[in-house]
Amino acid sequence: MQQQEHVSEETAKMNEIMGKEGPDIEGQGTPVQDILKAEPEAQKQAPQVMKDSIRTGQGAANAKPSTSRSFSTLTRRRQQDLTTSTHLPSSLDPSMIPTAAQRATYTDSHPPAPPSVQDTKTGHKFPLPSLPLPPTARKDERYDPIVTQLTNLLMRDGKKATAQRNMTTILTHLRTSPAPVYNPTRPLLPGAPPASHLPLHPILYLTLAIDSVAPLLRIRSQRGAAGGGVALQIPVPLGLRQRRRQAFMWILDAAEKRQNRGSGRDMFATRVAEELVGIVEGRSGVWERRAAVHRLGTTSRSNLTYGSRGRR
């Protein structure tokens, strides 16, 4: 069954045919609140908002507008007020604002600075960094030094990405391992943090274990040099970064002596990690083989003037 055009709609296709105005349709309709009023049901799944509207008696045919504002302007006129403000400094005593020959002066004895590299230079998908660089920056290196150094040490095969993770197993345990307990009897570098501390900086505990027992010299033989075939112990200086070299190759050796505590393709970098506890703590036989090299050195000092006096 097809439901009849209402009135209104029968009416304007009449006019439209006759060539006259009809009425408003899309401006007229019977609203909501007057149908929800008729209907209880309806009444019930409509929003808070029309039920309060059915309520009060006001539809949407007698609804009158509102003289408040659901929003404050407050802020709005405080920003008014500010902007007005700061170009009528009445507020200011006028003996506070600078003349036109002061200001002129402090023009003349205040240049204005030169563009700076950040101003001048632009197209750079990063922001400069800020000038003058810290004393700490490293430029030219991404990791620190030593970590540069040991990584390359413990690499093998030319396998940079397992030396890599090796790496950052040994400093993760020394992160998350209990802070160590100094020894007495093995003290380490002057000026050492407290025990405390290390575990929070394992890169400052890292270095800490190397350079506590890494050797000042080396001991070269010369063959021959002390007469009928003998060789001749003569100690060498060594550098900074020889020294860290040698220290860790003794660690190496001393950690491929300990026993594995389990399994994993981590085991070796978690050994290294406790020998350099073990260190800290002076129970690592590398504080002997310091020691021992360090002897050698003191008993074979006369023999340093060998390549001042001549070979014979």
Second form
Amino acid sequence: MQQQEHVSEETAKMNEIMGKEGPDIEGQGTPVQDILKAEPEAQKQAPQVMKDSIRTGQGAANAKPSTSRSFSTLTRRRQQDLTTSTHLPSSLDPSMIPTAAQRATYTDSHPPAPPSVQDTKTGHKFPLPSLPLPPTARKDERYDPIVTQLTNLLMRDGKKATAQRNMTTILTHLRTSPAPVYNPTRPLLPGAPPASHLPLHPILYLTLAIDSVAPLLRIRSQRGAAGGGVALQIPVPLGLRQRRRQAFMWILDAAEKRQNRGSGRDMFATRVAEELVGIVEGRSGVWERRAAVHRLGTTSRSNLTYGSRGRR
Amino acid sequence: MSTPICLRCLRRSLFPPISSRAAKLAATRAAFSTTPSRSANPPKKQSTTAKRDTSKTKSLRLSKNKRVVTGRPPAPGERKALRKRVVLSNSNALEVAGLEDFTAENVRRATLLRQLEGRVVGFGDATVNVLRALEGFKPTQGWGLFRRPASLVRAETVELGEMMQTLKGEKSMLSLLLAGERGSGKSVLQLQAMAVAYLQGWIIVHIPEAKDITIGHTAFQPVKTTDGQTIYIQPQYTAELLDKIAQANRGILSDLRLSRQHQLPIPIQSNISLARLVELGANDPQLAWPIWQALWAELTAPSQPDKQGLHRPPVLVSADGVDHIMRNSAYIDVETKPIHSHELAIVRDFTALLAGKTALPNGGMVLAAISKSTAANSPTFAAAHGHPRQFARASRDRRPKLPEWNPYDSLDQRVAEVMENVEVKNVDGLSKQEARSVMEYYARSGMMRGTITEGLVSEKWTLAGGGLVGELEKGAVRARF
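Got the form predicted on its own; any chance of the form predicted together with its partner chain too?
After this comes the whole thing, all chains and molecules, with the earlier chain placed first.
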């Protein structure tokens, strides 16, 4: 069946015969504004916005929309969330960062804007805060997200102040104990700073330990799926908070099994902190638990399609 | 009522019968225990009933119910030692460049000391050893976060240092009580006074926790004084105190020798050095009390600078947490009445100095500090150092109001007499300038991150209850990262 040509194709052929330039049909279709411009009948039926744009002459500017989008439709990559944004060194190529000379040229060519009310801070009884407000300025988010999450996991019987004190003890222990010695057989997250930097950045230390030992997946046991009363092991990927939670629960288990050397109310927190140091130094048994989960995930990866292929 | 039996028990413990069995028992049991040794180690019962067949028990046996003990358990006292351990250094903290020390030079001259005001100043190694021997550092203070011990020289420190220079020059004596909110720096001010005293060549006697004397954790026994009163000596505690004195003041005491004869249970050389004398008492609790008396007789003897070994330096006597010795102690006498703390011999000597009844003819200072974290209830003492609660209420009402005595509280006559002439120094929060200085020290040590701006200092100062230094440290270094 011979189909009628598209209006753009027709115009393109016509123009080719006449020796003129026409719409580029190889790249994309004709914008609707072009069609409307040529056909006054269709203009009457067009929406008001288009009529307005044709009248003001903006239609010409919209004639050829750019081929690239101003936004990205790619989903955000998980990898970025795994590292805390503030502490880990930038992974950008040094050549992409402007040099000092380039920055100087830029600042010369762009004189600074006149100071705003925020900067001058005059005319107020209490000075205005500098904007943008830091993320920790809000009451509910005053601590680092990982510290908040782990404090809640440490909490027993709803005693949050006790949990906060324990978290303080953990971070103080990380600050005051000697710098860890990395174990090459237990690689930490890529981009980990030198070990000597860790004690002065206790939250980075904590994040590195937790994220390094966090499992990527969990095993879901689907009952009755494998047949014969055997559960089918299905690996399920975990989100960032889930991974951290799993890792910290393992650490709490390991800390409970350690023996106290001292007495007093800070002993459990001290044991947790010792376990964290053990993880970074590669001595902890939590690494084995992580490896076991990952091994099981590898062997049962064929079960991933269980949901899509339906029940047997 | 079982009073006669109880009385007999007490009397027996007071005058122990000398018998071979009791002597054997005394040799085996500990120096002091609140439980009778007989009930501590009950004799094993002869099992009259037949042995139960363990194989036929009906209790549930699970492997998880068994307690698995792995490794060596902590030795007796090890766990407490770990809890009470004082850490004075953090090797991870950054070295603060240009941190000055308290030296003999800048402590002796008032102008140099005044120049240090508002700056954080470290303690030298020798000073740290002395302060450590005196137990001036406490585990709850934040020494373990920084590279080496250092403290802020505040206006009160300078004032105290100048006072001590005057007292040394005039050979006069002053009793001072440090009061103030919890975390306001009373104990650290006392520590600085000890450091200044050490560098000025004073003899230092320090009771680190007055609570330890009165809570009944150490042995006591009654003795009769010359004026017929019964007082209670604590041999073990006295020996420990003498040990601290010997360690901290060894340099000065070894240059001093006895100036007179003392009645001591053992024969000693007439020209023995005071350091050796104190060590004798430290090594033997039975000798501790007579030697303590002899030591005080020597320290309060008039100085003879022209004779070798008979000059006598000024003395700093300090005690922390004195509200615990301003009430009844936990000990009871033969009539099961509570013993007042002032009947305990060491406390009696200290309060005599505090009240000025015992003079220090070579100059000296008695520096007591109250404790707010372990505050003991002592209404008379609280009224004597200013009834802070009533003052707080008065300031809120904006009506000046004199402290009133609560008519339902019983007045403690002994405490009232002691506190009559004691000067009270209220330790308040830091000024914003001082707060900035101490926060800059935190930042330069790497323990506090971020720039120290005026706004940040103001924020932390306000959140710390108007610059209470303990709260400032908590807010800036400990709880927030």
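Numbering follows the first chain given and starts at 1. By rigid core we mean the largest C-alpha set that fits within 1.5 Å across both forms. As the structure is a prediction and not an experimental result, all values here were calculated from the model.
With the core held fixed between these two forms, residue 14 has its Cα displaced by at least 2 Å. Once you line up the core between these two forms, the Cα of residue 132 ends up 2 Å or more from where it was. A movement of the C-alpha atom of residue 42 reaching 2 angstroms or beyond is seen between these two forms when the two forms are aligned on their rigid core.
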